[in-house]
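Shown here is one chain on its own, the form predicted alone, set out as structure tokens.
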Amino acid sequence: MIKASITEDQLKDFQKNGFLTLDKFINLKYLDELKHRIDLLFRGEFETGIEPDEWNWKSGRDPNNVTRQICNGWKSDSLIKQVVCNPIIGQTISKLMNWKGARLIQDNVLWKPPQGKSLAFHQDAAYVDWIIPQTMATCWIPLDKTHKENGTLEFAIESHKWQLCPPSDNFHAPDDYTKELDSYLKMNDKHLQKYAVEVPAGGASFHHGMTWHGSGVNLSSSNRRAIVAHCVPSDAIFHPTNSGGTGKIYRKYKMKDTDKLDDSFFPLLWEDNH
């Protein structure tokens, strides 16, 4: 289903810019079908008869002009638990960040249709405060060609160096989609130079989970649709006290007397055994 072999260049293009993309990614037969297990997912209509855990939007009853998500859609649909729980997935975020392996911490599954608004500049890590070492990497595949007319992920070059700051308030839909980031420019006097992911369907962009990045509206008259990993490192444990950021959601599934991330709920991807 999905194949990448990252060179040692690129691995020093992601060290030094905080993201790498990839014209190929995912084998482009799957596309179709996985197009229309999304469209099925936001219907309420759910393979395994297991609701995800967070959903964002529903047909008919929300407004078609946002942009939908539903984060873990793995538990809901076989095929998107294939796509994010892909253990290339693992092993590419393994190496990019140096990582002895890496699990899935959450999933997102993206809609942005025509007119489909903002989403807030931000940075992944700012919202695991509730793991230990609190840190992130982020696969993002596109299953519509993606460019900067239609709301692409735009980046902050080298921003994976700056600080990392408390998570956005206003995440989705906001009138100004840059301006925490602005706001942190100003007041640490550093220069912005964006990057806007304009890769094929079936494509890939990895980025570190300090990296600052968001997205604009859709502007096209086409959906942009993508599958969304999250990967912690594998030896990533819950927070003994903090219960931050999506910890309101996730600590639930920590099993009594560890703190020890579960394979049922945070899948292992792939991992390191020499």
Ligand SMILES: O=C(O)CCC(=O)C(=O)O
Contents of the next structure:
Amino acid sequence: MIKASITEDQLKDFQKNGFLTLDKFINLKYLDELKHRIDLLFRGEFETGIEPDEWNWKSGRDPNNVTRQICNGWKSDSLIKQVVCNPIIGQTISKLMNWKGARLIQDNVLWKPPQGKSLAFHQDAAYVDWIIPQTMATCWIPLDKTHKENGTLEFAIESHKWQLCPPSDNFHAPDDYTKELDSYLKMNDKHLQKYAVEVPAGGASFHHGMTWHGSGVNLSSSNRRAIVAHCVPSDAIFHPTNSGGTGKIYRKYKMKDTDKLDDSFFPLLWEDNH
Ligand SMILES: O=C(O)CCC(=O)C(=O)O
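Now that we've seen the form predicted alone, could you pull up the form predicted together with this ligand?
Full complex below, order starting with the chain above.
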């Protein structure tokens, strides 16, 4: 279903820029079925009978001009699970981040319809203060061709070398999606170079958990959908006390008498056993 092998030059690009894009990642024969599965999820039709952990938009209930998001669609749909739990994602992220292995901490199913609003610039690692070590890496897989006009993902080049800022309070549909990034730049005398991910449907991008990223309004007349795997190191554990960011929701999966992230809730994607 997924093929990728990262060259040494691509690894260097990732280390320098804080992200990497690939034109080909997922076998194109799965794209139509994945779009159908996304449609079913947002209708509240869950193949496995299990609700996703977060679900901010429902067909017929919510306004059309927002970006629709489901978190942990893998629990609800077996095809989404085949994508976000794919060992190739774990292996690629481990190589890029120099980890021994990678575990899924959370997935996102994102659907930005025409006129769909922006998502604020943020750093993913800011949302996992409930994990030790507080780090993350993300694989973003667009199911539609992406370009500036359809509100594609944008990165601040080399921003993974900047400090970690607190999570954004206004992630969904902010009036100004670069507001928090702009105030960070101003306060720290940093210069912004933005990169817009323009890849074919079924391509991918990978970003470091410290890399600032966000996306603008979809000004095109077509949908822009993406499936996202957010990963942590395979041996990451629960922080003993912190529960900020997404910990407000996901800390409930901590088991008694252990700090381990259990595979049932945070699937291990890949680990180097040599
Ligand atoms: O697809 C988007 O617009 C945002 C995705 C994102 O924030 C992420 O993949 O971490």
